[in-house]
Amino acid sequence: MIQMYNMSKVYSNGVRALDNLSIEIERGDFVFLIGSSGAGKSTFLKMIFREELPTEGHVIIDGRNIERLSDSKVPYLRRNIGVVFQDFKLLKSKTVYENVAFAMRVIGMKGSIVDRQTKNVLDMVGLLHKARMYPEQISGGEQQRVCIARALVNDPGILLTDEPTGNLDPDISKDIMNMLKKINLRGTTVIMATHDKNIVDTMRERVVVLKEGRIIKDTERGLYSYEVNE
């Protein structure tokens, strides 16, 4: 589903964020992406979402070489990719329902479909009863669940999460991870960048370790015990 071949990313300031990286991620995989700050985790996710393009090598999503896509086809690629940010990025002036529905309206979906799918995903994350509330009226954990609902409303095949539990307490983090695992078991490929050792060690999913833009370890059902600074 996701393939990177000899892929490097060098920014205009000369920083080599990713260095000759090759990896394959199959449909339905759950992958933890770990590494110290500056290891290249966020850039890795941006390459999949085509927020950045490779300087060298190739990124292929569902058989499509994404750096060769015309600008008009990029939105179609992104419809199949949900993204969850650590800092929520919810629209404060819109309700929970409107925040989630907005992701469908911007791609021109019809009102009846928007309403049905928005209610379905809010129900799935346990927030249908708070659909008319605003972000400031719900807790941090609930805001993160709204972000997950927004990322899933277009039924993407890939879900990218960048430190989704970074600002949450352990109990809420556990709830979020249980939700992500359920989403994964439905067939969605989940890639999660994280520093949370306990979550990685508890879940025992595939672990990819980045250091200075290179993959230094890639193991099935791994642990965070691999030293990311080694």
The other form holds:
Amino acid sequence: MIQMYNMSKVYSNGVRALDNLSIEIERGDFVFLIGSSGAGKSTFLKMIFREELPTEGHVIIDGRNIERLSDSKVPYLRRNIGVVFQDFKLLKSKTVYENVAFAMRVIGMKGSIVDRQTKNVLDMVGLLHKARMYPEQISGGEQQRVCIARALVNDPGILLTDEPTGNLDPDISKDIMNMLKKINLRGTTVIMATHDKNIVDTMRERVVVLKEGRIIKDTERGLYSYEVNE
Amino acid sequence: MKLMNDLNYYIKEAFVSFFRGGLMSFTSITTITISLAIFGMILIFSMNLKEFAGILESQVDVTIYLVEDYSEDKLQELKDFIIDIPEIQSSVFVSKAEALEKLRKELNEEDFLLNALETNPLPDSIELKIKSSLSVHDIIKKLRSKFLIIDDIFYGQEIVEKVNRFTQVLRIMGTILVVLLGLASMFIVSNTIKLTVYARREEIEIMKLVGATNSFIRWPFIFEGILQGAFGGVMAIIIIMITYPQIIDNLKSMLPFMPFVSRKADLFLLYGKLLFSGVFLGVIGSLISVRKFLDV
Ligand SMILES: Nc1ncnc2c1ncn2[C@@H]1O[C@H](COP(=O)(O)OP(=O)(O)OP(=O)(O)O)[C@@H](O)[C@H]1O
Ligand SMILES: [Mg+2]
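Same protein, different condition: the form predicted alone was shown, now please give the form predicted in complex with its partner chain.
After this comes the whole thing, all chains and molecules, with the earlier chain placed first.
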């Protein structure tokens, strides 16, 4: 379970990206995070895997207060969280296969398991046939899917995705959403920041609306809408 | 199993980075090689001086030369005094005639030199064997002040002390030089690793984000340092292996009395020291930059 209490984030340049925000997300929830550009969606996700620390308030994951987590424990928190980054963060010098396998290798997994699991997730995102290509040799949408594969390869309990369908054509984004739903049904908490109205409206999951760093709306089976009063 | 798996990863990464480093790795290794080769030469030099001093020291024999004219009484007095000193193992009186005979034997073929002499120029003497080299000073001082029939006293210890003093000076200068060279090597290793860290900062960032532990991120860089250090050490050893025998060959005819050390055990110990120093430099160098620039 993810809990945030009266949490604010002020960046060093003085921007208040999140403002006194409280929320609880149960294990196994599927949450869409929507809001206009600059509303604080990416920052919200960064608070969960402790890329940023809260300026005020608390972030608690599975009962552990993560701002009190010692530096040496942070890696173990992150192993349970898969992240699909808005800017992909793929390594240009590594192939698709290596980019995914890398995430397993660096947490000390054995070669044979790495190989099996890497092929498994690449197959899941439909990119096994491009495993040997480099990120620059594949399309933006494909890069995004590599990023999803990497986030899933360690079988995380929490999956954070920052606009994972932004560059995907409708067919593929439907496939990706089906895949995410399947993973969610297996018990993984999925939090997805998105601008994609279509997807949100078809999925009918919990929708959290952010505006200037505050939660202005939180609906159980919501629709894509910024308005406070529908 | 887990450890072997990780180790395998670290070493592989270190090698990849090492070869990718190209020119920087090369500079790093060259510096370490030069530093260690100089370090090795200094070690060899002091090893040889020590050997030389040791040989001199083992000859703690003292020779007391007597004045030209003296009375039997005075000689007896000296002999009695010597017998009473417990540190003296034995003493032998050598007359001037015996001394000449001995010299003749030593010169053997070239004794024509002595035949030219009309009188025997050698004095009578007493040869002492002393149990420990430590007491030599006091005994000699005492003898000199007490007995006027003593003309001069010769002993190896004097030379030993001179050699020791020289070794001391050499050691201090050598240490300073070695420390400076070591610092320079460390600086260059750490600089090389710093560039590697910089070149791989994206990779490091992603490693952190997917949950790699700090030590897991650090180890490949430390191995890279070890690799550079060990490589430099091996090169220095090769240089010494090739040059030292040649130096001995060239100097042997000039310094026939010098006992050049070439025992395998001594040399292996020296090589061990060089390799260890190389690895040490590499580890410290990489630790410095990993701590400073890796920020993990
Ligand atoms: N590292 C940072 N340093 C300073 N300010 C930042 C930083 N990251 C984000 N911000 C600011 O915080 C606010 C929220 O940014 P955030 O990236 O969370 O928005 P977002 O909702 O993800 O927007 P988008 O939909 O464009 O991705 C913005 O005003 C942004 O300029
Ligand atoms: Mg964003």
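Residue numbers count along the first chain shown, from 1. Nothing here was measured: the structure is a model prediction, and the numbers come from that model. So that the term is clear: the rigid core is the largest set of C-alpha atoms that superpose within 1.5 Å between two forms.
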Point to revise | Yes/no, Lys130 Cα shift of 2 Å or more between the two forms with rigid core fixed | key: yes
Exercise for review: Return yes or no for Gly141: a CA shift of at least 2 Å between the two forms, with the rigid core superposed?
Suggested key: yes
